[in-house]
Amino acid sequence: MRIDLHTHSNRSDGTDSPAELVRNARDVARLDVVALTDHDAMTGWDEALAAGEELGITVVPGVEISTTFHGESVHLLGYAFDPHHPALVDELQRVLDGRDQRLPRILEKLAEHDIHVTAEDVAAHSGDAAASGRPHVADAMVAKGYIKDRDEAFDGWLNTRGRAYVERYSAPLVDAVRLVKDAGGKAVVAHPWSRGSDRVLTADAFELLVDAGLDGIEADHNDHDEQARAGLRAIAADLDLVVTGSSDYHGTGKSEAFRLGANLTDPEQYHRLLG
């Protein structure tokens, strides 16, 4: 059984409809089950959730929360929840406007180093996304022969510590684990060691997380190395967590290191999580 549990479509930053993304996570790489878990959005879940029914795979609705602790972005998976629940699509609508609310100001510290992005350029890329986000200006800019890929634009540009870098809201994150469970979903935290993360997630954040309802740790993940994933299986041991692992794809938009089924979970670890 090969299961990966954590992917984007063109609901947000992914290339692939929902339904594309579906079919080729049955007929390229094999899946039995698949997660759409786009960025702070549920909109592709209808299509996703057809395109499995068609096609005889599982599909898994779930979303990838932008969230904040002690200053670090992290980011939250929440699966199978109540889509409806009033607070959790509240927070995600208020991550989605601020995504929006900071484009033009994108634009303008691009504009500052004579770097001409528009808002309609974006609006090009986007697409049926539910927000214009980082990845989209960074296709507008590879398009107008700015740079060569997205990983050019956020090096340079659209990261952290890049010049055109601007703010957001993002969720709190226990907050956030609270959401998703009060909706009656499951939390696992993605990629916990990269992009800066690990400098908070400690042992001890993950007991305040797990006092919060949080179900798992994305452990196997190509922003960790081996060292990475050993330590967060044993503090996964230690709390009792579920343990997954994914490709977290993005279609072309990210390189073909973090394909479709790149990182599997466990069917073990898996019917722990969803039953």
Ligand code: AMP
The other form holds:
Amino acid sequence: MRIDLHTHSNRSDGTDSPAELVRNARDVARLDVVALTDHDAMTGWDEALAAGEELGITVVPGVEISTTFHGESVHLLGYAFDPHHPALVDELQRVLDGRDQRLPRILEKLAEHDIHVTAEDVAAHSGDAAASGRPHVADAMVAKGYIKDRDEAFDGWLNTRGRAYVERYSAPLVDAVRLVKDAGGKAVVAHPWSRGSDRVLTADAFELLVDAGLDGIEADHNDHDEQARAGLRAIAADLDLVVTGSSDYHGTGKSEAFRLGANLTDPEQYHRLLG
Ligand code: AMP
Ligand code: ZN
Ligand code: FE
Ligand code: FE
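Beyond the form predicted on its own, can we have the form predicted together with ligand AMP?
What follows is the whole complex; the chain from before opens it.
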């Protein structure tokens, strides 16, 4: 069984529609199970689940929540929860609103450096998305010829040290874990040891998250080298957490290293997590 538990469609910052993503999961990556985990949005669920039924591939509905823990950005994957749970829906809307609200300030900062991108330019790239994020600003900068790809936009301009960086709201991590659990879902920390979050997501921190209901750790991810993967597996073993692996596919929004199926979840771990 080939299982990929973390992917993005154009309902956040991927480039495939949810149905295209599911089709690619089956036909290109030969997956048996794919989870759709758009940033802070469930707007792709219906289309992805319908495509899964039609094409005969299991689709796990999910989300990747933008959270914060001790001042660092941490991403939390939630799976198979009630998408109408009021408190969870409210919290995700706060994140989406925060993303949209900071957009004018990002564009002002870019303009100060003679990079002229309008809200309409960004909207041309975020049309199907639940909110306009930094990757869509990057796409607009590429389209206008200022830079060559999303990576270049983040490196010089949009990352936390970038010249056009503007902070936005993210959900407190422990609260986010509790909300996913209250909504009847499963919670897994995404790429815990990617840059920044490795400082705060210690073994003790994971213990605290287990108390809040955490189910698993995404160890096999392109942001982790072999040493990080082994370290995270050891913590998972200690705390009896599930270990997952995934591609974090974004269509053409990320490099080929993040192609569908680039990292997989062991079937035994998948069954522990999602039955
Ligand atoms: P935002 O949520 O709008 O603050 O944008 C953050 C999102 O941008 C992350 O969740 C990633 O999906 C994406 N991202 C971060 N760094 C890069 C990069 N170097 N290239 C492309 N996308 C990135
Ligand atoms: Zn993304
Ligand atoms: Fe992420
Ligand atoms: Fe992701």
